[in-house]
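One chain is shown next in structure tokens, namely the form predicted on its own.
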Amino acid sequence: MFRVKVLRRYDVSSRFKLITYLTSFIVGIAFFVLFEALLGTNPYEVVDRLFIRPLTSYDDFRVSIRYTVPIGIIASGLLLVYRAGIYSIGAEGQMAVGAVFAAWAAYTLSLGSPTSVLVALSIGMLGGIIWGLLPAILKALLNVNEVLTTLMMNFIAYSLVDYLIYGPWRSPKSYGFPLTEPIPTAFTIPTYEGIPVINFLVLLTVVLFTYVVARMSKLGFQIRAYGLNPSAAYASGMSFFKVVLLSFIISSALAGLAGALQLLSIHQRLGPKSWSVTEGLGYTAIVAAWISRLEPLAVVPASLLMGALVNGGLAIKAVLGQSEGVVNLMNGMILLSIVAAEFFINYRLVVRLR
């Protein structure tokens, strides 16, 4: 018989971590490709559509960058709450409400560019903060499970958007489709050959901001302390309420910013799920945050990878006739591979014969 013991690793090199992550990621993708092969799909074509074309073809790369920006902005905020041991999954709803608030600003305010864009983005961030405050307060004061509250807030946000696009904001010129009017030109953010250059610069600024917060600020130290040992952090006098509230506010604001950017530069109107500003990217950003190992500077390559996978996932749906469930399965396999990598980084298995 075999006897398996799980032993803790205490001294893990950066090289070992990198090798473990790469190996786990490759294994996750290999299982997905194997699954596709069992469905009768050409494995090479799957790999080509998922990884090669989204990063090597200029036309496909432009689309990958479009997805990279919101994923990276949201992941930058999520890594702060995750570092504190708070597992929010509410970025999707915060992103949607940020877009709603930015749309309200565009339809209501009369400002000149570029002031109009800055105001709309700021109001979008405010929308994200408002949507994240209730789960934050419940967690900080009553220790209510944030996974449940943030998930429920996502569905409420979807319902809010549906109410607006089917009700008071529905355009009379949309031929019966549940779409709002296009936002005024003064509030739009231009793209260059389909590449959201301004949005990408915003992403780099956000990454730098979260690096400073996570690595150089008192708040970042307190966030790490609570994530590593909540009891010791509390005993040392650190405020759990402050850590939860501020980390939630930053994360929610960045999700709202991502939604506002999507609205002002890409979609330029609100619509139903098939035209949704969020496009499920709030959930994808969770995977990107974990792939980056909650390191701010690693968010950009991690988000680019996930942006390419989102682009590739759409390609295998459109070109290879795959269902959305297959694409979700791919994301799940990748996330499980990252979880497995975390386990093997922190622990090792010793197998002995009895």
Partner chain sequence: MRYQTVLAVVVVAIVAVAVGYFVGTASAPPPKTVTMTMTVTTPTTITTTVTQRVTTTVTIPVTVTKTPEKLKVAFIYVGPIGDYGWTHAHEVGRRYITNLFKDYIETTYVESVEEPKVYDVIKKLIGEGYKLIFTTSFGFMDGTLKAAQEFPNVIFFHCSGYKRWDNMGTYFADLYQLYYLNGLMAGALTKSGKVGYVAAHPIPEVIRHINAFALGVKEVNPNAKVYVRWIHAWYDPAKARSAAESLIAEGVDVLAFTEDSPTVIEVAQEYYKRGMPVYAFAHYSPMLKFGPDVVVSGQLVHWEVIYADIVAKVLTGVYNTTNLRNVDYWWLLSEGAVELGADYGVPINPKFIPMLKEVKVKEKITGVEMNVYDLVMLRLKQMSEPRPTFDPFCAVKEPILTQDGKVLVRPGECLSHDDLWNMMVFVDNVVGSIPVS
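Condition change, the form predicted on its own to the form predicted together with the partner chain:
Next up is only this chain, free of partner chains and other molecules.
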């Protein structure tokens, strides 16, 4: 009979990691394409619509990029907390609150462009921080499980948006539908032929910033130390409180920034659903962060890929006429193949004939 042993790998080369990742990703896609072939869809067309066109055709790329930017900005922040071994899933809520704060700034302050935009973005970041601070403090002081608290905060954020769009912010001109007024033009961020160029430049700046923080700063080192071995990090005198708080603040500020950017450039109003301004991208960004293997520079290709897949998912439904279930299946397959790759990077299976 067979005997299977799971052995830990040590000293894994980055080349091996890269190869394993790419292969598992391709295998995930390959199985999805196979599944589509069984459904009777032309496999070439599936691959083409799913990510060749979203990345190469100018018309499609314009759509992909509007999903890429928020995913990338949020993933950049998330990788810092993930590096510290903190599993925050609260970016969605922080993004929503960031949008709410930016909207508040746009409705109440009268400023000229471009000060207006900078102020609204800063206030949006502040909103994100406020939303991230509660789970951060609970984690830092009482070691409360951050997965639960951040998830709950997301639902509270949705309820906050619902309260505003059904209540005090509901536009008097919307026939009672849950929409806010469009934000004043001084606060809008222009796009070029539908491409949020400014947002993309913000993404690149954020990526450089997180690269510096994660790779070159003392904080980045402490974050990594806590992620690898909390006891050793604590014993060597690093402040757990400081690491948790700072990494949380940066990540939630970036999520708030993403929400504010989406509001000012793409949506320009809140409603009609609580998640209309976030579109669930705060969750998609978690996947992007893990695809990047928590490497700041790798966030750019990872978020391009995820943005393309969101866009490609729409094409699968709209052009190939397939159901929502098929798109979910594709996302599940790709995500799982990447999770499985993580296993094969850290462990190997030894099969022996007895």
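Positions refer to the first chain, counted from 1. The term rigid core refers to the maximal set of C-alpha atoms that superpose within 1.5 Å between the two forms. Bear in mind that the values here come from a model prediction, so they are computed numbers and not experimental data.
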In terms of the two rigid parts that describe the motion between the two forms, is Pro230 grouped with Thr284?
-> yes
Rigid-body rotation of the smaller part against the larger between the two forms, in degrees?
-> 12
So, with the core fitted, how far does Val327 move at its Cα between the two forms, in angstrom?
-> 3.1
